[in-house]
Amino acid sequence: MILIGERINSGFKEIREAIVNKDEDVIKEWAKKQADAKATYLDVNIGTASAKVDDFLWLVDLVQNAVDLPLSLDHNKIPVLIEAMKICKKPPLVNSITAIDEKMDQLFPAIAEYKASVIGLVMDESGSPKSTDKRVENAGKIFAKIMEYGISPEQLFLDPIIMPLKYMQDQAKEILLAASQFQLFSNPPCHIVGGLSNVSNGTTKKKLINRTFCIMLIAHGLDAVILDVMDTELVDAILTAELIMNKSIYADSYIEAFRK
């Protein structure tokens, strides 16, 4: 599974007046302990703490010189995507692309000269889809597209976009099926990626939904997630989920081997 640590995020308080107040230590803290617990990227997501471009690489370079992990480029305009992918040391993940062709060419001929890893939402200009078809029709069009510019499937993550089951409960069986969708374009298929808070959002067992929705997904074949890579047990259960679904090898200490 890739693990995508979620909590350099300005949505986060502490995070946020870190990077307001250029406090280096917080951030390269919490970029230790989630490489410590074994992240296999770390997303950096300035949002609203500041619309500088420079704030924005001033926090990549930071992130990347603490830990020697990957970084996932967390960021709403291409143009400063495009700019972080630059400095970056390892190849990046960008997060995120949508479905809508002029943005998709903006990004994409710099995903493939920086041989970066990019998240696909599956949606377009009328929004976030409702159903599995318009799941699936946008996914389709992100993958056609990545062949156009000789992007490979390994390259792309696809992202069925998880509503908060607060709100939205019908749309937890939508995203379970355009996932095993998804895995249908390409042999070998391309990543599926989920934001997985987003699922409780707004409840009161956080924890539970996100644990068991995650399992659920792995099921139709999620392989990365973007989560608190410190909370053990959920991370206990996506190895012992990958363990049912055949992805790993069976050891009586395969918790203990994947810390150490």
Contents of the next structure:
Protein chains: 2
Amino acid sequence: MILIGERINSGFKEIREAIVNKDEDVIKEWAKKQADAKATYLDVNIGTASAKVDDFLWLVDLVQNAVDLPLSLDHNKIPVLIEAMKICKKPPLVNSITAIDEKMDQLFPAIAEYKASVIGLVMDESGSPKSTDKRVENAGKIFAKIMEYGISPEQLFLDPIIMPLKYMQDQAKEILLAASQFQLFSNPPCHIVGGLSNVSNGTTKKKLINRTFCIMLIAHGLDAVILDVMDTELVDAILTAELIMNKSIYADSYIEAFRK
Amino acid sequence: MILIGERINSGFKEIREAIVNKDEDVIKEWAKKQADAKATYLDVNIGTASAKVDDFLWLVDLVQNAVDLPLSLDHNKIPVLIEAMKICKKPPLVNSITAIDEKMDQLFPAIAEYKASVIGLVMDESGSPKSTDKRVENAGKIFAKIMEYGISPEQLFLDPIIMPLKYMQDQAKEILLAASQFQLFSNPPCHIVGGLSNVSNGTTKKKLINRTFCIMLIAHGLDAVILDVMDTELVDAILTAELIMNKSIYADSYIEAFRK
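Output the form predicted in complex with a further copy of the same chain next; the form predicted on its own has already been displayed.
Below is the entire complex, every chain and molecule, led by the chain shown above.
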């Protein structure tokens, strides 16, 4: 499982303040804590804490120097993502692109050049899809476009767009079905990823709902997730789900082995 | 979700001794504890504690008088199951039949007469199936046979036969796919059930593995389960999985509401 640590995000007050105050220690600490918890990538999201390109580049460089992990570059401006890709020491995961031709044409040459990976959100000009079919249609558009640019399926992380259970209770089933179908585009398949915390927005049992939905997603092909990697029970559930899906070999001590 | 309490089973030493000694209090206590934990049915399995029909009838009567719940009659002899059905105050769930014509022809007239339900294990003369296809083929045989006897799909609980993860790690995926396909036999579909504890046989993380696989099964159509209904974390996971599958309506207090 590819675990993408969500914590360096200005949506968290502590991170926001650290970015505004250029407090390197707080950022480094969160980078290290997530690395210790076995994150595969660290997501770096400056959000509304600063609109300056240099501030995002400062944050990216700070994180990549704190830990020996590749980054998930999380920004809503394509030129900023491209600038950040240029300074990454390890091929990053670019978070994210949508199924809009103009945007893909702007980003994908750089993805190919820097041998990066990219999260493809299956939404388009009309917004977030509500049905399985629309999700698969948009995924197909992204898939066709990576082929044009010589980007391999292994570099693509399709995201079915996880919706909040509390407000859109009918969506989870559509998302699971969409994830299943994403696996059929190629062999070997592209990755399937989701921003897990979205499912529990506004609920009172966030960790339980995150964990339960994550298990279901893994049973439908998810092999990467943006998550709170410090949530031990969630990670234990993920390890168990992968074991059940026969993606890791059974050992009585499968959890201890991972943590070692 | 239909929760079938597994605890009155002579495989548990305490229950075995209570059966042998005709210690009614121990049995009653376990019946009440499972009822308090919101079991829908109580499984009653005398196992090797006694081969006498009268002892099984004593146990069945004891349990049904202790709590106001229907029973799951768990015995490997069809004539004994039929005798027990006759004394049940509420239509029981008969646990179980296999896809063998002679046995189904022996049991199904009584299922129809007593308006009982029946667990159909998707195995046949050749033993337990290893593939999805064989499971679905055997399920089809059972399904065709209930139709002959005027038994409705709602009275049938198809069991894909859960295998131990530790010894047959490739089986879980087959079981999930089989469960998905069982849903397609009719509309409304039959029930889909499993003996959950089997999956964690011999492992050191039984509860975590049970819980994780149960969530995956629910995402593939399971709507009934033979379980340790006293395992609160398992029941919480089940309630959450049903919420995600849109089978219950979201409320912040969905767990507290169930326990009330």
